[in-house]
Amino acid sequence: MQYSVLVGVYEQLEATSKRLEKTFILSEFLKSADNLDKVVLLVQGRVFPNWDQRELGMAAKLLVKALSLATGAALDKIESVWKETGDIGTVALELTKKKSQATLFSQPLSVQKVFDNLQKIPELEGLGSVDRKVQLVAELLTSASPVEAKYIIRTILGELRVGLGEGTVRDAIVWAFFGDKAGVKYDKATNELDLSDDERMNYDKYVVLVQEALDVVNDFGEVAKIAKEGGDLLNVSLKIGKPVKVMLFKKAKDIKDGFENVGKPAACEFKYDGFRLQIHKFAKIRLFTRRLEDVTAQFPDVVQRIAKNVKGDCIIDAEVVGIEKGKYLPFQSISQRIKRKYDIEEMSRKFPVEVNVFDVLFCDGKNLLKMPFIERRKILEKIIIQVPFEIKLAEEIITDDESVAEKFYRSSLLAGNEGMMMKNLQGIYKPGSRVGFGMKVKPTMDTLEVVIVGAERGEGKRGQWLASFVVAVRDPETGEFVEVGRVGTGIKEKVEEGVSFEQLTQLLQPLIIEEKGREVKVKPEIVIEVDYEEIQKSPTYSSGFALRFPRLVKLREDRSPEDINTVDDIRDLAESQRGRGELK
């Protein structure tokens, strides 16, 4: 397939803001697309599936070099135009229109060629690797039409801007390959999906089918391919060594609300203030964070404990907590271990951890996702050899008594934990879902987890740093990020005091995708936790809400942008303020 065909789809998608119309455009394309597994990734602006740790990792400055090499334009001219337009993709389009380099040997780009060149980028390491990366991109740009150049640049930056959320891609797979069975009847003139109540229930059944398969395999391309070939999505299984989305939990108002949601009796567990690890034990051991990052190398101590104290091949879900003299430490005390690349052995001694195992997804060849929680817990009791302060099962009681649950909850807080989990004994494991099989009980209103999408350069003594950060939550309907405010407090000027302006600047600098004056737009990747005084209605931000006096609490390197709070959460929290006075 020619890349120009895919680019034509990008342009159609970018030309409409209507979600159903986007779904229709993409579904029609998928029906006849070649290289389906690759096309489904590229249409999301990706070249690797969610579970794959490889990243292109090319900052905009390198793309400026590639553009110069491909078009003959001077570096300073490209940077000047980029700062004027704020979009290096648009710069690529304009420069390619009037490129001065000879293109006698260029040929039309294929999807395969674009995909192959981009996938080679992370493989290049060592001396001269930066130049070779630039050459791989320049090779594509030399053969690209102006509009193709624009989308190649945007794909590399991970900022395609065609408005495709994961939900839209999922629905497009349903429309393309289950359209007749699901009863899809899209009226393009009215932009409506015309379904009766019964038809809607049938349609939703196929949406759930595709979503559950996606949650297990974490690969839109693989799911689309299985669907097109008539494979069995209902029974796609876990693959040990390949991470799966973890099950998420809603927040209960209190213990009574928790019981109402999960039923009685319920399993009550300590809710630890650590970070989540999905542990795969087979011929080798691999550790994945909640955002599916492989952190095996950073935790040799955990690897040793798993090898010694876990029986058989399995996938287990655990919370790793900092521990000192038998007492639990807050998340910040061990968070720096997640990204550590050097002095790892020293860090493991300096910041020891305890592994608290609370679930099992796969054991000795058996997929346990549909097994009731109470049975999964029994399996854990058989396969985990518990060693105090090293590895153990999460503290648990089973009760139907609110006073007993309250006492257990208080004991968890006294031990230095965040609160308590309450779980339905018959609940299955639903990857990626907050479905009510488990609830978390915490003593205070939740802080918010948000992603940084922009920043402003500081002035005066903060002139060398980014100093004010635009934050966003996720719109669950479109998958896009909508702004809720700016954060400038809670950030330290000295690195040794906590999360600093310098640290955030270093993290965000490679993610800059637009730059206008002192304002920059960044790829949404860095997640932070914030608290705030209240939530107000606001026309200023795209969410329709604004956080009043937001303050950074901590950096959440264990969270991905897909894990952050949604605009629905903001709306619910705003409504809950009404008891304290009308929402402003």
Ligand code: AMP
Contents of the next structure:
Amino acid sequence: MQYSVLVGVYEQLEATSKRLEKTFILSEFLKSADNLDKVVLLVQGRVFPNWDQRELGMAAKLLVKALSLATGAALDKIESVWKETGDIGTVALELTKKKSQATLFSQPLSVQKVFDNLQKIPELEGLGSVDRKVQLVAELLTSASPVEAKYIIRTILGELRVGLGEGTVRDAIVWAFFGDKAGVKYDKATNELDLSDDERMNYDKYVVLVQEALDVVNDFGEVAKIAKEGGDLLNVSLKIGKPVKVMLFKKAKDIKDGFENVGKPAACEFKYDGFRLQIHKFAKIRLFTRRLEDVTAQFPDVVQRIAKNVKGDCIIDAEVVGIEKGKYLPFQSISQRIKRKYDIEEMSRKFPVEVNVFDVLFCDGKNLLKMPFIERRKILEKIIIQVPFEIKLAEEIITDDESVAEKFYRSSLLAGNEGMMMKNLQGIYKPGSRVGFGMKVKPTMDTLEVVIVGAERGEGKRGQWLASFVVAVRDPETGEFVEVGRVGTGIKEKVEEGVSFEQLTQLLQPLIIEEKGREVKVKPEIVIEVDYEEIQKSPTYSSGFALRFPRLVKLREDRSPEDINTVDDIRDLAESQRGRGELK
Ligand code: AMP
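Output block for the form predicted in complex with adenosine monophosphate, input the form predicted alone:
Then the entire complex follows, led off by the chain already shown.
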């Protein structure tokens, strides 16, 4: 397939803000697309599936170089046009327009070629690799038409801007391959999916089917292919070595509310304040964070323990906690181990961790996702050899008595934990969702997890840093991020004092996708936890709300932008303030 066909779809998607219309456009395209697995990734601006760790990792500055190589325009000229328009994709479009008048005989670009060149980028390492990467991009840009160049650049930056959330791609797979069975009746003229209540229930069944398959295999391309070929989505297989989305938990108001949700009796467990690891043990051992990043190299101590103390091949879910003199440490004390690239052995001596295993998804060739929690726990008891301060099963009691649960909760807090988990004994393991088979109970703290989407360069003594940060929450409807405020406090001047301007600047610099004057826009990747004084309604930010006096509390390297608070949470919090007469 020619890349221009895909670009035509990008343009149609970009031209409408209506979610149903986007679903329709995409589903029609998917029905007829060849290279389906690749195309489904490319429409999302990806060249690797969600479970795959590889990233293109090319900063905007390198793209400027590639553009210069492909078009012959001078570097400083490209940079100045970029600063003016703010969008390097548009710069590519303009420059390629000029060039393409001169070279009329270039080969048309194929989807395969774009895909291949982009996939090669992360493979290049070592001396001369930066130039080779630039060449791979320049090669594409040389044969690209102006709009093709725009979307190639945007794909590499990971900012396609066609407004396509994962939910829409999922629905498009349903429309394309289960359209009749799911009774999809889209009326283009009214932009409505006209379904009766019964029809809606049937339709939702297919949406859930596709979503659940996605949660297990984490690969839109693979799921689309299975759906097209009429394969069994209900029983897509867990693959050891390929991370599965982790199950998430809802928040209980208190212990009584917890029991109401998970039923009685329930399993109550310590809620450790560390970070989650999905551990795959087979011929090799692989460790994945909750964001499904491979952190095997960072935790040789954990790998060694798993090899020694876990029997058989399995996928287990665990919380890794910092521990010092038998007492648990808060998450921040070990968070630096997650991204560490050097001195790893020293770090594991300096910041020892205890592995607390709380679930099992796969064991000795069997997929356990649909097995009740109480049975899964029994399997854990058989396969884990517990060694104090090294590897344990999560501390657990089973009770139907609120006062017993309350006592257990207190003892968990006293041991330095974050709170308590309450789990439904019959609950299955549902990857990727907050279904309420587990509830967390913790002392209320009104912090929010938000993602940084922009920043302003500082002035005076903060001149070389980014100094104020635009933060956003997720809109679950569209999958996009909507702004809720600007954070400038809680960030330190000196690196030794905590999260500093310098550290944030270093993290964000490679993520810059737009620059205008002192303002930059960044790819939404860095998650922070903030507190605030109150939430106000505000037209200034795209969420319609503004956090008043937000302050950075922590950097949340363990969180991905998909995990953060949503605009619905903000609305709920604003509502609950209103009860107290505080919403201005
Ligand atoms: P939260 O991060 O507040 O959404 O709480 C859920 C997280 O608590 C999980 O993702 C785990 O990382 C962590 N956790 C700690 N202890 C447990 C436990 N016993 N069972 C399940 N999750 C736990």
